[in-house]
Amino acid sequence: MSALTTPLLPEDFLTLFDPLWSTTSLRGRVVARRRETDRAVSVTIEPGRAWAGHRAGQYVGIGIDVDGVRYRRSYSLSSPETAEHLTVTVQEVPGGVVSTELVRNVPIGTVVELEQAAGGFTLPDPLPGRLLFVTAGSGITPVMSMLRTLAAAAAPMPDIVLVHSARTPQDTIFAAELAGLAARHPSLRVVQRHSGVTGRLDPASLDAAVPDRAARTVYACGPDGLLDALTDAWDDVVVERFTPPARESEGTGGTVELGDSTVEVQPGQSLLEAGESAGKIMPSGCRMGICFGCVLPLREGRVRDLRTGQAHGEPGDLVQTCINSACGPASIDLP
């Protein structure tokens, strides 16, 4: 009813001939699409006006529509800072509706739901004397970003190495264009592994490729075995980490009314999770429990978080709905 009873504002007229010109929502049009590689896929999408940019190493939500239901997944930003156009780079995940989607059958032209970008996975400014960047899979992609902006600048390329791993040279992703920076660049040494062949990187085989590992600040994106183990046998790696945490609890499940419907969350799912398969629109950014981005108010009842099985929560509460499954009957308002 209300629809019918407000008047438009000038806005409204507006996003009627293009949706991207609102600046209260912020939405971008896909303009182009990349194969990289046979999973992976690099979509570049023009922002909304209402786009602050990134920062290097930032990633973005992006909510699209499949088979009439709204799903968000966050991705990491592998253009340049300055670039006018932002461009993620996304690898098909077995299952994964976002992913698959977005590497064989989005459209150009597909307008979707952006979040302005976030994550402290940056450089810090002033720049370390010497970096050591550690990246296996589609972990590349927010250091390709942070190598895309560096070679942009006026400055010269810091001293930098590289060690990318992925499992076979056709697996890799960006592996021209990263022969290409270190072609251009003399400080920047790039070395490709392939799993396949050589195994998968740890920190003795590093050490053994980065003689002067010790003397580097050190930045890695990957599988979270391998982070594990370089947390684990160094001091002050600054990672990021693509997989949610390990659930160890599978919950209780129950019914939540969610704004002004209800709906029935199965045990182990979360409440994101729940939402979204019942077609309701989100909040959400980085679905690990890290970013804060999903947190929506608990009116009644308790929740469960899935990292560690415990019941918590009072009325008032700010519940982070990617990493809490029900507990049995609760409410929680969505805007």
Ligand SMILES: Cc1cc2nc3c(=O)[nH]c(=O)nc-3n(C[C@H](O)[C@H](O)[C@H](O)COP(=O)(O)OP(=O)(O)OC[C@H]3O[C@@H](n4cnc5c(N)ncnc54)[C@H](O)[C@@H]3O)c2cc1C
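Residue numbers count along the first chain shown, from 1. Here, rigid core means the biggest group of C-alpha atoms that superpose within 1.5 Å across both forms. As the structure is a computational prediction, the values presented were derived from the model and not from experiment. Compared with the form predicted together with this ligand:
- For residue 31, a C-alpha deviation below 2 angstroms is recorded between the two forms after rigid-core alignment.
- The Cα shift for residue 278 between the two forms, taken after rigid core superposition, is 2 angstroms or larger.
- Core-superposed comparison between the two forms: CA of residue 257 displaced by 2 Å or more.
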Given for the second form:
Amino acid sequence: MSALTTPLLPEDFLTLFDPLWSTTSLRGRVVARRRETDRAVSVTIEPGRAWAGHRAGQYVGIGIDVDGVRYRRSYSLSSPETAEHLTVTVQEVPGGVVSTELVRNVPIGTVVELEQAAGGFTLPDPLPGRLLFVTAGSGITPVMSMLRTLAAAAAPMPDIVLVHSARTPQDTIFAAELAGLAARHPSLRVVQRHSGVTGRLDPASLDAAVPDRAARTVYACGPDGLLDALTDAWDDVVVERFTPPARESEGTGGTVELGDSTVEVQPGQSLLEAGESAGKIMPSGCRMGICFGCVLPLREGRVRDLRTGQAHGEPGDLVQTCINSACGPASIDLP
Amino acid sequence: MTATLDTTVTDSEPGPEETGLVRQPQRPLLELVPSTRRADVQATTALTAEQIEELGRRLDAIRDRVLDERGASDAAYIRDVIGKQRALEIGGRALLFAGVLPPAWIAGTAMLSIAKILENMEIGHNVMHGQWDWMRDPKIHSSTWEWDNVSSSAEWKHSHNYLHHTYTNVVGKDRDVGYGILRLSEEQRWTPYYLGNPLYNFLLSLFFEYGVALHDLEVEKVAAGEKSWSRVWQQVKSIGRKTGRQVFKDYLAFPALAGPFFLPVLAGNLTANVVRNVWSHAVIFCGHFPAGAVQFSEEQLADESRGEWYVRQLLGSANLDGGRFFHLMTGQLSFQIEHHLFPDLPSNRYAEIAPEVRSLCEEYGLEYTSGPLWKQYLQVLGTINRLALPNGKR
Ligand SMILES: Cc1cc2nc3c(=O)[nH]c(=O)nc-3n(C[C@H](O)[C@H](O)[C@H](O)COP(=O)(O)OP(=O)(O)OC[C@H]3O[C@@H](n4cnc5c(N)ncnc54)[C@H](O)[C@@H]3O)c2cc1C
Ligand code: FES
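Moving from the form predicted on its own, what structure would you give for the form predicted together with this ligand?
What follows is the whole complex; the chain from before opens it.
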């Protein structure tokens, strides 16, 4: 068939009729939007045929055009594993390009680029006997997918405590649905906290609220401050971070050859950002140093880790472009 | 002023001292080889180095403004052109299946020809220039695009984007000057071979895509020891593969699908490919070689400043006049001057900045060469005929 369409692929013509028919690039179409709070919206996306489904707690990479330019970001799925369409719940980051677009503007029918679901913030099989979920702000999204999946399953709801914090009651994503789930499932206890009223979550107040905390497997998702405090205080906390780890801006920047062109990397800027702003198509995933979806081979020179400020790298090393900046001239191969 | 052939032919080859005449006393700006436009050359050198740099800054400002404004409407433009081009191709091929009926054959062939021209000119050429890379759409990106042409996009990006756009109209460097087949400049030593200049041009025009592909081979570099035969062989294989696929698709697969109507489909596809070749040859030759465009010597390249680079691009290129559809069909190469100044700005913006570039040229006394296609093409043919004979005499 492709002999008839060379140098294009058959799908380049088929997708004139429906962009979702693509078999080489996964896409989705926005089919519904639901306002959750003043700052948050759930966006439901019908995925193309190649979508392989997700496990509760995983995130999806979404590429969306804002003023003609494609931006790629990760969003945890809030929909249950069984849902036909996927849903992400996005909370606006002030000044943020993609979150603002998704929360305020994106019209129904918009076609977005999708990556297959990824991430290891998932429940083990068999389930632990007792669970504690600690979430804050938009950090509720992956846990919501877990709870919705468990609620839809035939097996009874395991013994779960969810402590969820948001600024105010009005600002709490899924407040009503969480209360409803708790009412229907006696083994699920939901504690809703409001940082604007009672202050932020911390390990001590959580220990007070959940006396058997030490006997529970803990999953936490929220701002870095909370996650850092939890991992410092308790052992074996499974965390999911939405924000890139704090960055040293000690990086000196430099001129980097990316594939066949030359890119100026600013001090403190990641190679990924620098490449993208120069119009390069860069592989990426979580954009925060976890997934290794962004690694590229270093051909010459060294790079600087933005988290530690350390310069590192040998020719041939695979470097994560999302958390490394330049330190002087270097050259990196593009796929 | 558009120089005509009769008035501008120089009677004798000037000696080296005479060539030096075009240098400014205080500073060598643009060193030009003797060409058909010596009068205009003198006009350019009337600019001081400061004026040339100022012009460079003002052109940079135009570029920065367009970069700043680039956005959703530009993205919509290229997606729309790509969508229409593919629809035309599907429609054209479908109509050709009914090609035993003459009106269907004519309409189908016309649609397919237009589709092929759009694919090469407005889409392929411009996407490969990286004009749309800023959208970061992997489907419309210079690193992923492959076009319907026997020259692979990787080879083309080297010979065209790099060699031609860097060394525009520098005889001996810009391999587009004559494509290694024709004599397009007095600087090229005449041999009896060039008596065939008009014939070679005619054949090049019919088989332009093959000419371009072979030209990418840079065979003359092998003789000079700058290139290995194995590299040439690698390229030949790539051209062979692409040619094979194209020949199979246009001259076997689609005609065969039409069953009893094999021949009309074959003829339609062949016609469309030839129309595309002749058209792109004409547009491309009018971009640099009508009497108005200037050619340069290699010395010009040494220590060339940003401003001088701009001026060389300006004087080496010529625009074509026409309406919106005409500009689209030339892939906006009718704005050759703007394209050479800003090869990576989205093509849909050239029309908008052309008046600004033109008035800058007027202000600085630089010739902005422009004319209708037929007129420019006649001039190109005139030059080609004239240079078939030694010393450019008729
Ligand atoms: C695995 C993973 C899952 C995620 N899941 C969700 C989710 O379910 N819901 C959701 O709303 N977001 C989620 N995010 C965050 C999301 O990917 C984006 O980072 C966020 O929407 C901001 O993107 P933006 O384009 O709007 O901001 P940008 O334009 O990229 O940034 C604007 C400014 O905000 C800062 N900033 C960027 N991201 C954050 C952040 N997360 N918190 C605070 N400041 C930030 C930047 O440093 C910058 O100064 C997740 C991130 C990851 C890595
Ligand atoms: S994008 Fe995930 S590690 Fe870089």
